[in-house]
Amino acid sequence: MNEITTEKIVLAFIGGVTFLIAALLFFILSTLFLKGVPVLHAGFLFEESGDFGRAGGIFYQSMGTLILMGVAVLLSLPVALGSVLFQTEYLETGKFKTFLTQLTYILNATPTILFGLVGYLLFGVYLDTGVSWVTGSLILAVMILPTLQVSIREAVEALPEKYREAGMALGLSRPTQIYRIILPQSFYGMVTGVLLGLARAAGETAAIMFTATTFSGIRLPQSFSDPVPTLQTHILVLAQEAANPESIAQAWGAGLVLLGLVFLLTLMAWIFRTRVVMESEL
């Protein structure tokens, strides 16, 4: 078998296995769609559910994931940036910085049914804030915090290095480097991190379920020991019941309205993530 041959076996061999991904994605999201959009209506989005999920709308499961989100965002965010600035301002290359870079992705291969474990063990158990909003978003805010932190010091680290320097011949101190030069040329970078870190906790389930939502009897949280109704633990109780039509057509309702959220923020991402390329390379 000589060299060419070789090739075309590996170029078909990738090119089908990248079909086969391609087509799984488009049967996916076309079932979703072709089941979902029936079920969507003009309150779809403003009206509460009813009769137990099957009929009514989304909207308390809505905004109950949109806190998730928000609040998980504002907590890990400080966190990533902080530790983005130290690895790549203060700390110099070497073990101890590609430990902790490590970590970052080990972090961010943990099952997240052990966040949850682990997550309502800490924040439930031991901080006493029990099964509610709170609890899943300090989980989430630990969750999406690699995908934050890769982010922004993808970010950080693009930025040419005359930048620096510039700010070095001026006789800028580090920590004035740091707010006039580095967070301003790193926006893009940190607004693709975040709008990455809403999507992946939008997509997150097992974490949450057990730790944060409920699925009827609570609107919106009067407190902050109050659980809150998702779409995620929505779309899962309504699949369970099988057997009733209207359950899963809501069902497929809500995952649609999910993934079109995931969609946008993840769109939104590439944007930005654009624009810190086209600013690498000016």
The other form holds:
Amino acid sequence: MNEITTEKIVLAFIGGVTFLIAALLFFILSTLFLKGVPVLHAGFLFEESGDFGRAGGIFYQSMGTLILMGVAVLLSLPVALGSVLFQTEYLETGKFKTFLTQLTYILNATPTILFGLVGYLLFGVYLDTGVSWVTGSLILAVMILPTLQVSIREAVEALPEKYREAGMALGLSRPTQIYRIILPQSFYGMVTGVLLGLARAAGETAAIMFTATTFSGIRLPQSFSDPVPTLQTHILVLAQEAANPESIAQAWGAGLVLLGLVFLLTLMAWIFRTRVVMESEL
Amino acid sequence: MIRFVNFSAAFGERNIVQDLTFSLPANSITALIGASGSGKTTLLRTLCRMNDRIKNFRIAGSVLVDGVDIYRPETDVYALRRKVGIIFQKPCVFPKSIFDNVIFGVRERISRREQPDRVEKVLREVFLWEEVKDRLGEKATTLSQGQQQRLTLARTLAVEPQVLLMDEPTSSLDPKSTAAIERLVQSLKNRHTILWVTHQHAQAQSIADQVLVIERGQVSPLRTPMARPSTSSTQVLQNVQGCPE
Ligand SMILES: Nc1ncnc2c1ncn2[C@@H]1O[C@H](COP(=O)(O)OP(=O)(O)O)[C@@H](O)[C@H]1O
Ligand SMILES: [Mg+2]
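For comparison with the form predicted alone, please write out the form predicted in complex with the partner chain.
Everything in the complex follows now, all chains and molecules, and the chain you saw is the first one.
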């Protein structure tokens, strides 16, 4: 077999796989649109759901998802930022630093159900905090921590060394250096990280299923120990009622909204990432 | 002002300079010439402890600035770097306005009201004021290379250093900007001790009060007759020990 034949085979294989993935993605998206769009009506986003999710909208479910995501990021961001700055600005290059970096990558690849399980055991069983939005936010916060860390560290490390040196040469102390050079210069990278973290949290169901969410009977949480309804749980519960066409239809609608949310976050992350590239080329 | 005593520096096993003892007189321009890779940059960076972050960088002996060893453990490196300013080979301006760049090193140190005066003063010192006074809010990255190098010099002067280290400051500049920088260091020397690194003999001889040569890890005064001999060059001769005179 000569090189040209080999190349043709490889090309056909890569092309085929790419086509397959694209087709699959297209299939999922088009199904979601075909089934979801008919359910969407003017009030879908802003109405309370009724009749055990078979009618009405998904307002409180969306709110619940946003609360969990938002609080998770608020909890996670300071920790991620602090640990990145500690690693990049204070820790000397060496085995320990490499170890920490590897650890973040491993955590980032850990199946989310494990976070849910550990969170459930820790909070739900040992600490007995019960099923609540606080528990869910904490678990999500831990879950997105590596995502945030990786993105923020990449942003900070992409910062040209010359800026650090220029600041150092002017006699700036390390905290001033961080506050005046590192943070502003890697701002867009950080935003990208937060958005990707949010997208990851939005897509998560397993980890919050038994620890933070409920299907019905609650609107907005009134105390720290209340659970919240979320889009993810809503979809899952409705989809299990396969016999009921209204439930299934509502599930598709909620799915479309959730996808829209994730898509929006990813798009924003992408836009910000483009700006990062522009900044670093200055 | 500055004195090296039995000073050696190395990156890991690789010795850069060995057992140097020499000093630089205050308020004059000393040029340091040497081939590429001879350790000029290393020596300059040593003086403001810019090599601290490099893990395998080692030194022996002492470096005195104003009679104090800057490598003592209790040295305040930040204060040292404000006292000993360094200008790099390639100008590095921040992607911020011209004004913000000039004020960068002293933003937390002087009041908001004093800032415009400080900016004007140092921009005048580097002969840049007339060129940029109407566009201080514009991004500094829009300036030419030569203007950027003068801007970084203004930024360093704003911190009010006593010593100015210039690492081949004109090597990436056009002749006109080069001439401007050469002229402006002359006006700075009565208040600053200047160490100017270059690999051009002619430049060294035309701008400096004394010329040192770095070669094979040793620093010695230039022995060929100077174009413009001055008393201070003989003073340096006396200050350099182990010189074959
Ligand atoms: N960070 C570093 N690590 C190891 N070696 C270095 C480092 N920086 C410079 N060197 C070495 O030190 C020697 C002197 O470099 P340098 O001071 O930059 O020379 P010059 O400025 O005279 O061209 C060179 O051989 C260079 O390879
Ligand atoms: Mg050099």
